[in-house]
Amino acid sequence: MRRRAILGYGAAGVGAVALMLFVGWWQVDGPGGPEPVGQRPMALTEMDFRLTDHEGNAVGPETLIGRPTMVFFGFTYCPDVCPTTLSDISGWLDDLGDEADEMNVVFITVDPERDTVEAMAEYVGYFHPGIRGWTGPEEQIARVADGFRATYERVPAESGDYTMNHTASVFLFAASGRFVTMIDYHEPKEFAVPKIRRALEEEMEGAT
């Protein structure tokens, strides 16, 4: 009996430690963690850039104001991160159902040299129809990335071609243009979708 009680206390102790570690991860490195100081994106209302969407329409930060917004940076020649993330986003939008129609979802290229309007149109066509592709001059892409606090760089390949390193997280903004949070690369759907709903709920609260 005494041995059973000791084992019971031991199991409870392990469970408590595991819970504490999970809470610590959630608050520091996980979905509940704060954005790094100095890396928080600007509000959309404070940004200034001019791009073109995959249908040839002029777009800018004002295009995104009024509805919750999800933004991801990447490029069409991306071998894994971009198609994986856009597939994840497509799944999240499917899970949201009709609520997905209330959002702006934008894929912004960091490789405008190769990602023309036509190339973006073909690429986003492989994913959820709600995803828009944006491209533009290099200097405008740089302005966008600076506002979002996103990073990217051109990396030479052994073949003589090049690839791009870039921020792999997804940015979430409220309808007001205020930054809400980020969804990390490969973040489980169980965490990602509630974050998106939070941005949608802020839109509804602002409308009441």
The other form holds:
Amino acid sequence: MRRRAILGYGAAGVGAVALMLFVGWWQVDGPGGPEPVGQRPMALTEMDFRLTDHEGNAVGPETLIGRPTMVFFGFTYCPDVCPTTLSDISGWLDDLGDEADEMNVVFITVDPERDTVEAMAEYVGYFHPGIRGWTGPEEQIARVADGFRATYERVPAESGDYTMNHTASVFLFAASGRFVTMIDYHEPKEFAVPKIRRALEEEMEGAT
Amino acid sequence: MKKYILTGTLAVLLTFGGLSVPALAGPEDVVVENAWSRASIGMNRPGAAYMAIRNTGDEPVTLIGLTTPLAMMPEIHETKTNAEGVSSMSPAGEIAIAPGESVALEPGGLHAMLMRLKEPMTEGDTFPLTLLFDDGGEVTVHVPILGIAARGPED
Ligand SMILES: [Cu+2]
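Alt. form predicted in complex with its partner chain, vs. the form predicted on its own above:
Below, the chain from earlier opens the complete complex, with every other chain and molecule after it.
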């Protein structure tokens, strides 16, 4: 009898694991997941999500329309890639000087469980003052990533915590919301700043 | 045969050169330069430290681990970014450094990952980080803690 009980638990366990695998597949590779990477991000005007910025304001894709936009995904528990990219972005913004004031610059977390509004506020405070931090419920973050064709994945770390794999490119959009280009992770300043100027100039053309 | 005394002259030279100080005991064939790290927000987030490790000797050396009073789980990690632009991070394992070669721990590549901090990393402080080699040799570096937004050893 005992043996049967164990078998029962075993079967339930297998069922649970299978369900988890299925849910994982659905979210990552399946119909519930983002489109295959390599596709162009949607225009901001086609996206639909609701987040909160680091000052507690409700924000969405419409918040970004009207000014050129730079977006980066990451998380504040990230020791290497994220502070490096935010420092790079801060350097580009310093280079752009006054022009940077005409842009939206948004850091969107892929780890809303730990990155509360307060955590985002404290973190972005250490970088260029133009950088905004956005967070929100997990399902809204998933919608954002879907629109950007960005991916992220929670990975257990040996320390017992977890880390996040995530798209580390910086996305550039024109003021109209149209996707312009991407800056790859750690791309040198000599390439990054002209790309940002291109996004800024598209705005000029649209305005005239 | 490796020598295990770090000459005072070298330490002094490096100090005056504005570099981090490879300190006290260690294979004198291994020189650590330009060590730096970023300040942490509290103790819940892992930290990262960077440096260049140069093997000036005529035998290979293999870095097998780290210890520091600052963190319970210091480990050499490597960040990789794939063709789709997705970054991930994992333990780098042992790192062999050929004679005359150097290995760079720098943002976006290898880093000393400081997991489970025992105290916050405060800008302006330094902390000792000991590199462990497969022959039992050790080199302790005093790593300066720079601002959270630091980009390199000079920031
Ligand atoms: Cu790491």
